[in-house]
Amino acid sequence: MTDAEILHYITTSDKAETEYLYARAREVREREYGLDVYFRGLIEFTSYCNNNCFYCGIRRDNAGARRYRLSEAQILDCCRTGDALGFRTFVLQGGEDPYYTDDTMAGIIRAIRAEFPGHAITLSIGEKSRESYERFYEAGADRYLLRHETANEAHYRAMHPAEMRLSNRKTCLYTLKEIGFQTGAGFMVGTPFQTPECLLEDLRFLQALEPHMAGIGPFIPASNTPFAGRPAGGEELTLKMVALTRLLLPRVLLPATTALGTLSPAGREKALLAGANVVMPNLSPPGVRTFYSLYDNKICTGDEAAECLRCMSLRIKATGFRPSMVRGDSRITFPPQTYPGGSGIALSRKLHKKAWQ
């Protein structure tokens, strides 16, 4: 697709067009993983965070934000939960928190690893060194998740605290890909000061990137924020955004995110009908859910696990599509075998290459 074709699709309000967009990324979904919807057990283990990101509910801050950090026995205790009800995918999500050093995740990666050898371990947890992410590799880590929320320099400026760089963001992404994880970006549509340019900026990033997964969400106000006033974003040009990643990359992992079930109701459904086809169920305590507030109102925070997932389940099988309990892995091509952290990263490689199969 040119720019033009991409920026009339976003900008069009003909509701023809707009469907025959969503028809077209279904094809596209269907054709490289069919009906299967894949599901990962969230767990967000830390509501603390080291960034002021302006949108952000857990930004350091925000004195009105509850604060809460699980321990490793609790973060096994999710994860057996999960594993009972059949999740084969652990993500572990949280602030850049201090207190989880590069030891204590690792402990706690290899301690999942150890318990559930064929399970793919997910991170979340922002900004790292190259030694870090291959530390986290090495002790078992399959996935990691790093939204670059934007890829317009301006737009990035108008979002982030002065110390945040775009470009440190995205030479992690890149780093990441060189390890050898399977990476995810993503960003959020309807921020203040975003334009159509700047989704279409995003789009190509994400081409250049080639990720194995795109987290794309609608932006919803925090309160005590700088943007708390803001408007949230718009569902139609989310799910347009999903629909246009699809097509852009046909074989990414892309989440019906749990923002614009926020924003919804039907928020998730629809975006299974534009080319999503990944849904992230909480496996975190219930009685902490509420505290891990990136914006207001976030919804299925007082279920259960099970509950949770009896209602996803439910509500995948209405829109005609199958859920999946299986890993789910990315059918993009993984990267080649050597990569520049040594033999400890190529053997930790070559452990988890059979399962990645």
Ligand code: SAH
The other form holds:
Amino acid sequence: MTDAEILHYITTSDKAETEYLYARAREVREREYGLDVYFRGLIEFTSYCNNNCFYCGIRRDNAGARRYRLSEAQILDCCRTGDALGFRTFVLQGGEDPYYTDDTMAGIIRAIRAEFPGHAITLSIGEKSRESYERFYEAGADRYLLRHETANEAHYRAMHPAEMRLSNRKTCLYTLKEIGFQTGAGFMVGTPFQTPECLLEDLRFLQALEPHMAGIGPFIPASNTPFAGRPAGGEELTLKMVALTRLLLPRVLLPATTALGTLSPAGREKALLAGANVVMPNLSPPGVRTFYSLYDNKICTGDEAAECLRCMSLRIKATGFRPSMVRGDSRITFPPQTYPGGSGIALSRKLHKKAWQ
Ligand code: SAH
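Output the structure of the form predicted in complex with this ligand; the preceding block shows the form predicted on its own.
And the full complex, kicking off with our chain again.
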């Protein structure tokens, strides 16, 4: 697609055109992944954060944010609960919390890996050095989510304090890929100061990076943040970005995000119908969930893990798709024809690394 075509889809409000876009994205998704929707169990293990992103509810300067940390034992308990429910991917997400040193993180990863040798371990803990990423990889982590947030320099500046750099975030993403992580980038839709051209840049950046995963969700204002009074991103624009991403990166793993479900009751179902093929229900202990408040009114904060799984499965089936509890590795990484078995777990980590490049 040319820049002009992409910008046209980003800006059009023509119903027939947007429906066509969603239908094409759905077709490509079915060609690549069939009707399966992969589950990831999200464990939000710390709400402490050293960063001060203007949009985020757990930013350092938000004195109103409730803070908690999960111990290694609590994290392992979440994994056990998830495993018993059938989850084969654990996503450890948190603020940038110095309490979890590289040693501590590597210990947690090793403990999960020892107990769940065949499960995928995904990290989402922000910008680190190459050495730190390598340690996490060696300890047994397979995947890493690090949204670039926006690929436009001026827009990045307008959303982050001066000490944060878009160039570093991008470097981190390339480093993660090089090390051998299945890597996820992504961005928010409808953040303050975002233009259609910014969104085009986001798509072009994704095409250049070729990530295995892409997280795309609407911006939703969070209380006590510099962007508290700003309007939320639009549902339709978010869906269009999901669809365009599917068309430009046919094999990418694309979540129907919780933020989209928060913005609109059927938002996640609509994302599935626009090319998304992953959901990430919450495995965090219900007692702390409301404190991981990236934005206001986040859904699913009161439910037990089992209830989240049941609810998501019903929604997926009702939308015409098939809930799948396999690891759901990226097809970019593991073309089934090359690695029959699919998961690649049998490969040594060294071979893993080679196979992924
Ligand atoms: N500290 C980690 C995890 C961040 S939280 C990191 O830096 O990668 C995960 C994602 O939540 C962020 O990447 C961001 O895109 C999203 N997020 C944060 N605040 C948000 C808001 N107000 N509305 C919607 N999404 C938000």
